[in-house]
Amino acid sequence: MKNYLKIFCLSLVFISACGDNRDSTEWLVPQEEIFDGGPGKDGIPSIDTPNFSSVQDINFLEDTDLVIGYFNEGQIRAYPHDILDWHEIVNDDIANKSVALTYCPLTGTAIGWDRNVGNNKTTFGVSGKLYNSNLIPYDRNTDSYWSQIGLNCINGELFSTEIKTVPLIETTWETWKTAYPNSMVLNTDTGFSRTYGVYPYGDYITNHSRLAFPVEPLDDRIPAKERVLGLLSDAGNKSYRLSSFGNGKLVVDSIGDETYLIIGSQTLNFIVAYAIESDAEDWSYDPTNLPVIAKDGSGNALTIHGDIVDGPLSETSLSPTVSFMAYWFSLGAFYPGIDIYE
């Protein structure tokens, strides 16, 4: 088994600039700013045949461990960080949707991708390359390279194609199993031998001065590894600090002409964002019956995944957004000058 911690530490010297060997191919980002992460292409293997267990059968997670949740057509699945740290991509089929759950442990970003790109269904793998310390997946149909946080193809046949995202939720195992006790959870039967539960990058999460690779620009308005929600829209981008949500609160915010409902709790460890009409009913934060997290004066009850389950709007949903949790430095690098909600 490869020792990824040693590879990670060696990479800190920053001497392995990328050589793609496709000189005639255009890159959407500066090629000299792409770095080889160490393990090489597919050296970090994606999970292409994921196996799941019930919440009750999961025994390798601590309550404070983070998981990523996905919802589609009544199916609910969770993907633990403990596994994603070692694989970074899970290619999955859930009801009528083919999804790549992409995760970069160096930027703390989990983003769901629709696997239908370029008019064809594909799977994604880990290229071994990084841009601004962020995962560069490649698609196995065309061997094109993609930017995870940039959400587009940066090299290859599908050059500049934008990725379509699917909404995910990041929270702790304790919150997840309370909210969704009947969900299915990615288990450690991955087909690979890894020390799941052992974080491979030492003190990286807590050491704000430690970055694995060069990052440009480096925005120091917030500590580098602070977890924030990035909300992206055509009218602009904004970030929301998990630390500012305390025991839980709800805010209505605007970007350009669009209005958003942002709900979060540092205690329960989540932030979600939904698009709403400007004249929407007033909502108040209420997590007493998870997965419900908010209620309004008309009796509507909103779940963390955006469904309204009681009241006159029952069986409807709020509109998802392009948003994801991230370490602050990564949003500052990919979206320079991004607004910070105060």
Contents of the next structure:
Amino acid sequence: MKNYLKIFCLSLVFISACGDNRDSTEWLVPQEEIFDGGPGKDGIPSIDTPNFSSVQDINFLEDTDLVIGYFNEGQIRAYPHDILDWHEIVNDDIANKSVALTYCPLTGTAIGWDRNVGNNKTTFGVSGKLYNSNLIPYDRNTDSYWSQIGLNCINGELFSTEIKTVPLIETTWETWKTAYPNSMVLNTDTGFSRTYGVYPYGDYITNHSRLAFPVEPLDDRIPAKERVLGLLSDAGNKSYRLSSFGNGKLVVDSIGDETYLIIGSQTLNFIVAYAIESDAEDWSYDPTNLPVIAKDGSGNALTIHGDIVDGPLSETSLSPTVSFMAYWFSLGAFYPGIDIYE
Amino acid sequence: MLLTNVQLAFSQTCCSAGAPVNSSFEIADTDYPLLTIQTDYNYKSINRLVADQTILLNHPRTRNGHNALVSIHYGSASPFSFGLVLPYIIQQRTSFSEEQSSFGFGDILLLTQYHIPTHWGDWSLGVSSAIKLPTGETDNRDDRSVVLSPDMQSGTGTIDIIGRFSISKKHFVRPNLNVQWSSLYRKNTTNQNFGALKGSTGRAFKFGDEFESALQVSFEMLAKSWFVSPDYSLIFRMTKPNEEQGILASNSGGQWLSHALGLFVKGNNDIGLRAYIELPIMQQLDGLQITTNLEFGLQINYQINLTKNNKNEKLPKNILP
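Cool, the form predicted on its own is there; where's the form predicted in complex with the partner chain?
Now the full complex is given, and it begins with the chain already shown.
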């Protein structure tokens, strides 16, 4: 009995020693590159109870406005930049998935995060801090701080934990309406009073010289605000310039031993990336019937969101990747020396 | 005769790091060596959310600022007078998930005033200049050791220059209505290394230059042995946008019109007391900003006559009961 008691007491000591004793001032990234953006924690309020309207009922978007799209279990939703610019995070539940749609206006990055972190569902908020000019969300369960582009916890109880992403696409409202007329769209009934539709940062998007916070390193191989797709893999990272896709192009590319299908169009304003088995697959770009963007010789038709909707492989999907659109400078800073597809 | 009905006003509507701009700028005109020690307390509620001209519901954050000043002014028969202002700044920022505050000594202000000699009876002209020194704290941090934003710092880390002109007429409407008009311009410089840590370069930040013009009307009267002077002011302010990394920052800068009611009292001693409240009338801001919706302040000044015979005039002349 005494031995069991000793073991029990030692266990308590061990458990308490393994608890959260991490110093709150310890950062996974250089602390001198963390800046306070000004509004404070939740000064930019996340949307935690989003409301949606059908495409036909949306009247505040212009055709050239950008939206972010997410697909799960047949449910399709769009989140307009016009709203994301003012809130940066939307905590949503779509079918069986709890997702945080995170968007940083300063780096132009929309990245979907799985809200199940460490087997606990959480919501994310805007911490008000920035790393390399990029959004730092915090999770409300543990108050840990995360790097949006770094995809990991950089401060707090979940230190160095990696976030699981969900695939998103980014395109214009015009392309979205054509491709997904029956989708639901985040509306301006957010519970907050903001001037949606008015871009809050002046000429920031087009001014390549304008960075609000220091960025290190600053890679000038491409103009700072040019939009590119960043593709991250265990074998390496690569970027694809939207401008190189013109009226539409399909590329089969490799990073290490991995093969990827990259499809994009500057005209329709999207780039997507999917993992494929080999470069033997004969897909060709064909946007004549959106959301289908590619077909192969067997009659399979691939949609923007990766589902195959016709042909022998119908009702299957290509494997998603960890990829997102970004302003070039942010990829150059977070992934120094990242390859550029030529 | 000496009256020190000093107007207390802060030019930067939001988050004025460092010393307040128009505070304690007026050094009284005097015929004998006079030392004035003045303490000021100012509170700002910065909780009006405005997009251009439209007032929005401000949720979920709040901002408040507290400033305490100690000023020492010296004047004499010479047209030149001098002053020193030492501020202490408390900033508070809250949301539903965070209460953040910072506090510390702000930037010291050294000022010089020249009373322009006139032969216009009750008219008085003055020009002032001040230099604000970067003595205040710029390294206030949160509980994760992240340097707080510039507007949450007590100091600015910069040397700024301020120039002011004032013209006043006592007994503008006889016998006891006075009027004063003053204008001020503040030229700010850039802190090139804001937030620099461990040899890093930090961030370049500059508060936008400011212009302020105020018209004040005051009424003097005697109530038993008390000198009482209520005043009303109309205040116009304009600031240029802040600069971040050398580029004009969005959502900063604008124009404001506000008004203030004040009351100055002085008994049969050397201590004067003033209280005021300032409320906004309208604003035209660049982008979306939080701005001041209420301001009030208290001021106590104590005058020391430094002449050898130490004759003090306890009550002002030419004030009809």
